[in-house]
Partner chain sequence: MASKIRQAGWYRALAFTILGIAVCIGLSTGLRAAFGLNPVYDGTAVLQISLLMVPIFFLGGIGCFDYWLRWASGRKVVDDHADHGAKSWKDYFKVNTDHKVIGIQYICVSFFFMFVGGLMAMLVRAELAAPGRQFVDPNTYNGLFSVHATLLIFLFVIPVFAGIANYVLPLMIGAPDMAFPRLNALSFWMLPLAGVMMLLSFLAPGGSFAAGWTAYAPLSVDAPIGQAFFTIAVQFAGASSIATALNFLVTIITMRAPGMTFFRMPLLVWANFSTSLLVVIATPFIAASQFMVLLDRALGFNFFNPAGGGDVLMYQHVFWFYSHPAVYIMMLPGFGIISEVLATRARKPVFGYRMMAFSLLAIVLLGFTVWAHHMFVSGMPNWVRIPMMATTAIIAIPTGIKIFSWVATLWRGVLKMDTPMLWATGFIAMFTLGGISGVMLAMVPLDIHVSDTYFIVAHIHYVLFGGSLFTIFAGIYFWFPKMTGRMFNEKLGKIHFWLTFVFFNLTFAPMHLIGVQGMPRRVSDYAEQFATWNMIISISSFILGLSSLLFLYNMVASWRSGPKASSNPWNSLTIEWQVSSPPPIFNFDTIPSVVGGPYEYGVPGAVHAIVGDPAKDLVPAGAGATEGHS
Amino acid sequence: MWVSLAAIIVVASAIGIGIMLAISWFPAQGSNVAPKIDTFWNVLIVVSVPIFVSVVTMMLFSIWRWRQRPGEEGLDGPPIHGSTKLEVIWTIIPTIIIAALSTYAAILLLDIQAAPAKGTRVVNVNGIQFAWNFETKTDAGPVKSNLLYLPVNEPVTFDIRSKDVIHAFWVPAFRMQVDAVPGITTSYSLTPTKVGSFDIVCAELCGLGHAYMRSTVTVLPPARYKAVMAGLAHASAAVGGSK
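Now that the sequence is in front of us, could you give the structure of that chain alone in the form predicted on its own?
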């Protein structure tokens, strides 16, 4: 009986892991940290699916094996006594699993949050109900825009601020997310690795217009990026001079 249960758990776990890993949970990877975060997600799947399957299988087996049968409605169950050894085992094993995953997560977080290299491009991200705007310095001058442009394969640091309430700056393709908190500056660094346009969303409920607090980051080849930013810099200068 127990061998059959173990076989069911192993087979069901293998099928469950296969299905979960086959699902595209996230958009295409767009930064150097995305593969690391996706790998951690896959590790969580491999660990959690067998636990889920084991618990559900044992629960269903117990319901079937020790269910109340006709004529037993007035009977009390047989007296039982807990197993100290079993309790110790099912306390130690989850503790080891959680400790291992927490250590992995801490190492990954420290790696992602490593100090950016000197000279890394800085983009000031400002959140305001219900829009994002971006400021950055270029060779052609400062640029202010409600759309974000970045060069591919060049590191960037986002300095994130809020002018009113708490927002959260999130580019799903980059995988990174951090709160924009009034009165302080939060930041993170990464390197865009894929040319294209990617959504920017607010991941913190910030008011009635929260769902519409969206923008776009466009990652361009370096030469194209310089040309676009030069045009924006000239436009910003023209607007500033006309005021």
Second form
Amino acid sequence: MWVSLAAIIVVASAIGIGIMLAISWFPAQGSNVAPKIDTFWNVLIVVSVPIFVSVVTMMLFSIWRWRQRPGEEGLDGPPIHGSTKLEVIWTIIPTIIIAALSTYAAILLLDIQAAPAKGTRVVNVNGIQFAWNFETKTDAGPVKSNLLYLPVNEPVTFDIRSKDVIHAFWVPAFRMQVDAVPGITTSYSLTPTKVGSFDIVCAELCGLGHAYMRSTVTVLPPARYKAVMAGLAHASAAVGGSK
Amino acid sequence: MEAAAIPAPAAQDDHHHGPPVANQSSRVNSEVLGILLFIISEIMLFGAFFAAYFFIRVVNADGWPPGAGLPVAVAATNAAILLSSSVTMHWTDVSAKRGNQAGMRIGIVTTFLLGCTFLFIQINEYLHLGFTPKTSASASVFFGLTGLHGAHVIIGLLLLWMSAVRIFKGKVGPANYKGLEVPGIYWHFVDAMWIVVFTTIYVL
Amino acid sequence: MASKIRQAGWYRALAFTILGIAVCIGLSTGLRAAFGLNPVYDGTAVLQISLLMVPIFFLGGIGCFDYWLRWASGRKVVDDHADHGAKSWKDYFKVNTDHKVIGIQYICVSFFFMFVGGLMAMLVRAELAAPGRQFVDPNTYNGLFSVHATLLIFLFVIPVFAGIANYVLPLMIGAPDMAFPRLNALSFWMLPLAGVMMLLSFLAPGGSFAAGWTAYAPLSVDAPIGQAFFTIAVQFAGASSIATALNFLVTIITMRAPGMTFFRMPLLVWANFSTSLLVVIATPFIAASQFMVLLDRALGFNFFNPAGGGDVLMYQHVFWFYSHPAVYIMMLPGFGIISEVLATRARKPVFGYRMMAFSLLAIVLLGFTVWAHHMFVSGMPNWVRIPMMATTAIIAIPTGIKIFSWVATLWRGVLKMDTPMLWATGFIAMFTLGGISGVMLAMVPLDIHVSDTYFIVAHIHYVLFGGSLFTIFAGIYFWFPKMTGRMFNEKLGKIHFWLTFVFFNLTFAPMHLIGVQGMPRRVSDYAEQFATWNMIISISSFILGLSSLLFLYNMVASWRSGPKASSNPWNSLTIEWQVSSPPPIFNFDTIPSVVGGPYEYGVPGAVHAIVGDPAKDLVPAGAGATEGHS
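Right, the form predicted on its own is done, so what does the form predicted together with its partner chain look like?
Whole complex next, starting from this chain.
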């Protein structure tokens, strides 16, 4: 019985892990952080699936093996009140798993949130109901826009603020999300690693237009980025001058 | 499947008698335990406002609104008044247990009047502070905490009023003083809470 | 008519309500005149004062305070038990002090709000069936999901557990009633008021409250007047919750039958003991958070106004200090129900009874140390986030102990897989999933990505629907014969389970995926790429919604004309099954005496309690199951 149960659990876990890993969970990996988060996710899957499979297998096996059959209506099960050994085991094993996962997560957190190097490009992100404003200093002057442009493979720090209510600056492709909290500045640093356009989403309910508070970040090769920013700086200056 | 022996008569002829007397499974009396648990709840309510104090005054280090400063002397006098009302409350309690009707009456009236005096001085302080809750967040914290306490003084006074009515109708005595003891415990809590509020706001 | 208005009841309640509104108008205009405010009549001010005060007038009118006021004014009070027990259905619409009547009142009212809240979920899913705007504008949409969550949390899950416990807990511990029957009645009557207030918010100018059930400041401070309905209704729901919890604690501590030591209490009693501790300690924090919002809104306080030095994150700290324990408030009583159902239907003692009790207390303690895991992306430093991650993950350990012990309880039992048992085992599977996604969410780096996404929506529905609601169904089916004296339709119950189980998973499992892929929660519109999954989810959710009608039909039809239930159809040992179904008006003729543990199934000759007059009747009630079958 025990051997076949163990076999079922191992096989089912393997199948479960296989399926779960085969699912394409995440959007494109657009930053240096993304692969780390995705690996962490895979580790969580590998740890979680066997736990779920074990619980469900033992339960379904009990139901199959010991369900009340005709003629057993008056019977009771054996009066097993507990087992200290088992209870110790299923306290200690989860404790070890939890400790290991938490340690991994803490190290990962400190890694992905390491302080940015001096001179890192700063983008001021301002959330207002219901749009994102981005301010970047460039050689050609300050650039203000509703669309975000970033050069690929260059670290960037987002300083995030809000003028009205709480928003959350979420770029799924970057695996980063930070609240824009009125009254304080939050920040997040990473390096975009993939050229392309990615969604920016507001993830914190901010009122009527919350669902529509979306924008796009365009990651460009450095030369192209410079050209785009120069054009935008020119436009910003023109707008600023006309006021 | 009818396993158990069912007390058959119980279902039908139950209209001529009341419920069986419950077993008392704890030395603590249920009314006293009830008010103590309620006070725990109240302490947590104050706790939430102290959390506001903590975030705004300690974490963000906001000062009190500029002006003449908080009237510490007035508040200290007021604290003394409220504390003495705890003493008279205790005296009322003791009188009730001894069956001293006159002591009870004088005690409850004194306590009630001291409570009213506290409230009067507090409101007067509000009017002469020179700032309102709209002034700043720390002003909101000031009014939040002292106002919450003031509201509790009002609730305490209502309870004392009820006790007073019952005392003057002769319903309270050595055999029957739960209706005085429970409001009394609550009043002591209101007083003790003022010490904490006073220390946090005026002293620290 | 005049005598009817003087008597406690609906006529007087109506009169008092009108009187209350008049008083509030007078009070508001009077105060505004005294402070020299212009205009003297301000509709918003009147509305907010009315929301606070009119319910109290109503409660006075319906008769919640009559006894206390008579007592406080020193008049003679008689305990004639006239307001105890129900003789006709009309008695369920009056102030009643019988814990069994109040329990049924609680359960029916909370299920009413479950159906209303569920209907809102259907509207939400209809809107989300396709990208773009379908049926409702964004404001209504925000209102719908906010009211949906608020109703199901404050008016369904929390009170329905209180209702079930109200009914069975005094019976289980051998008490004739709750410790404070009149407070119990007051707790109940505050509840429908809170629910009606939340529903009325749809009529408010600017629409219902739409800042989510979390009502984050400053969005809730700036919101239209509908938000005040939430702010104030939560005060009444919270007060009701605290009063009930206090009542349970006092009842459990002071009114146990002789011999009922703490470690002979059924685990449902333990669960409600733990829950009540949480409620008494944590609930004042949500009251305070909403008071601060109300003060900011109505009187211009600056608690959450950054321009005045206010602290926006402080709201979240205070709010979650309640609302995280609140998820245990919504789960621990369910744990108790599952332990009762499993032990009885598996015919085995609960595995590791003491650890089951201790793990409840461990969850209570740990529950207070994890609130900030809801704020991992709100700009907190790592030295707060990492400890909060650790404590959050640690909660998985006592919870895991419970799940493993339940599975071990099934092991080698004689499992009767009837409706309550199906729900209980279904719960174990679903709650394990919810727990696992919970541990994932506790991990800060992952939470940074999935915070406020559909992954969260999936997680909370696995915990609160697959978790709490499954236990509620298990409990309702399990105690239905005791409460109504009739059996439900077993076949319909099973169909109900399977429909719910399948379509619950079809509805909520895909949400994990679309969340991780990038769909934020609380949106009425979404990117084109999520369209297919959302359509599947919506269709499944409609069938899920329809399946609850089966439950409704089963309950109503069985209550009216189901076959009569015996006193102990499940052959259980605990005391509530040793009295008639439904129990006699005062529960017992004489207080039972407890002589053993509650789950001694399979122990020859084991007895939990001796119920009935020992002098007349020496047959031990609930004697071992060997002779139990007839």
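Residue numbers count along the first chain shown, from 1. This is a predicted model, so every value here is computed, not measured. Take the two forms, find the largest set of C-alpha atoms that superpose within 1.5 Å, and that set is the rigid core.
> Given a core-based superposition, decide whether the C-alpha of residue 70 shifts by 2 Å or more between these two forms.
Shift at residue 70: 2 Å or more after core fit.
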